[in-house]
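Take a look at this single chain in structure tokens; it is the form predicted on its own.
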Amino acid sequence: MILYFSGTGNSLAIARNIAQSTNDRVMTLTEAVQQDLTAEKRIGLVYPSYDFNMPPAVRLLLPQLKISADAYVFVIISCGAQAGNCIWTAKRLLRKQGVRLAYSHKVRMPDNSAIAFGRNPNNQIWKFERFAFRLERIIADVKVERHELHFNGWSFLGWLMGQTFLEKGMIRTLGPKVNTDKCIGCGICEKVCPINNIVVNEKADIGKHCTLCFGCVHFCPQQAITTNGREALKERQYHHPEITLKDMLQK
């Protein structure tokens, strides 16, 4: 079983081509904390990197698995850059489970929090040729059960941007809000947070717990979504281009 957490579809495109390679299902980390897991004998983790560590979002439902202690785990990060804290917090979230992390490492993959900086995430495509021989090394890998734990180190910048004071600051600063004169209520939104974070009646309303994966920010086909104060343009949405938004509803 791969389980996945994503905003644009970095995460489920890795765990989609690992599933097929491995003959593997792949669900929604949300609704994997729904299901006992505990039969199942190989467990995959794929989440992104969120400021140098695992997104909150993904640090709460991770202790709420029910997996076996027999199960081989394994973890696989998608980042723009670094992975930080992401695979030794899940390391660590693990063993307070009793559950062992086996294998780890990370793909690159097109930044989507670019946006809010006024930058284009569709700018660094060259990521995905540059770094698929890391993906076909971890299917490799995976496919014998390989124990090997890569990019699983502590780092001081991870810790500190994991403290709930720099969170929250950084929710506040980047996190969606919706622009009322541009939302038409469609509904897109919604029903792609990952997080059901989002209710639309006659527009959009972003609750209070939002995990910055910014998903309604780039599938939002009116562009009614800013962040860090700045307008979403259509040439700077992102998503993976394995994944539709048929594939994100489909959560």
Ligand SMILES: Cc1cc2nc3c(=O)[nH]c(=O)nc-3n(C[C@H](O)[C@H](O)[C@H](O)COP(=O)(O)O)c2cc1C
Contents of the next structure:
Amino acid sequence: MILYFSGTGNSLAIARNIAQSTNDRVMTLTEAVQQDLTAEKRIGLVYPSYDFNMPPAVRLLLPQLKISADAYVFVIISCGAQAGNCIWTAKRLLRKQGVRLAYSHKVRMPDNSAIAFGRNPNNQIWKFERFAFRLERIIADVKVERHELHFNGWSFLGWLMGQTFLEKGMIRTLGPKVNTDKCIGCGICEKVCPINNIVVNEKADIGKHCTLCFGCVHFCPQQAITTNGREALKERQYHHPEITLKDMLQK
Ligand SMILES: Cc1cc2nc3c(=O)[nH]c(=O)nc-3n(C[C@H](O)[C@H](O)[C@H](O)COP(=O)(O)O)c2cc1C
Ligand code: SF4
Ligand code: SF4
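Could you present the same protein in the form predicted together with the named molecule, rather than the form predicted on its own shown above?
The complete assembly is shown below, putting the previous chain first.
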């Protein structure tokens, strides 16, 4: 079973690619915490790196998983470049549940946060080809249930960015805001949000628990959601090319 958390499909694409080769099923982390997974012999976790850290939502969900201490557990980080403390934190949280992390790695993907700084994540699609070798290696390793941890060290930057005041500051600055003049109340953002933090009545209303996945920013068809005070130009909106909006709604 491969569990994922994804805002713009990079992590879902990785999870699916692995699952296709290993004959595993994929499931969102949000759904997985509602299930008893203790019979699963192999559990994969795929999620992005946010500010050199595990996404706050993953940090809350991971300890709620019901998995067996005997399962082969692996973690794959999808990131622009740096996994930071993502794997170190998973190792620690799993250990608290009596589970040993067997394997970890990262795959570089287009950085979906670039849109917050006026840059275009679509200019980074060269990473698919450049880092395809990494995904192939991960698949080969997971198939034989190799025990090997990569990118699992402690990162000072990750620790620093995870301090509550910086994390909250980041959410305040980068957190999505709705431009009500542009919003047509289509409801897509509500369905895309992996943690159900958006309610749409006539207009979208973003709640207080944003985990900064940027799914709503990238998928809004009206470019009505801003981040860092910047408009999400259509040409800068990104999602993994193998992943459709429909895929993202199956949560
Ligand atoms: C708020 C935010 C912060 C991010 N911080 C980092 C980071 O510190 N290091 C990094 O390599 N990528 C970072 N990224 C990029 C994502 O990790 C990357 O694009 C990931 O593949 C997105 O996965 P998804 O499409 O499954 O959501 C960040 C993205 C967001 C939205
Ligand atoms: S996706 Fe955009 S247009 Fe649709 S409800 Fe959300 S903010 Fe409004
Ligand atoms: S509100 Fe938007 S950015 Fe925040 S978690 Fe939901 S979809 Fe992601």
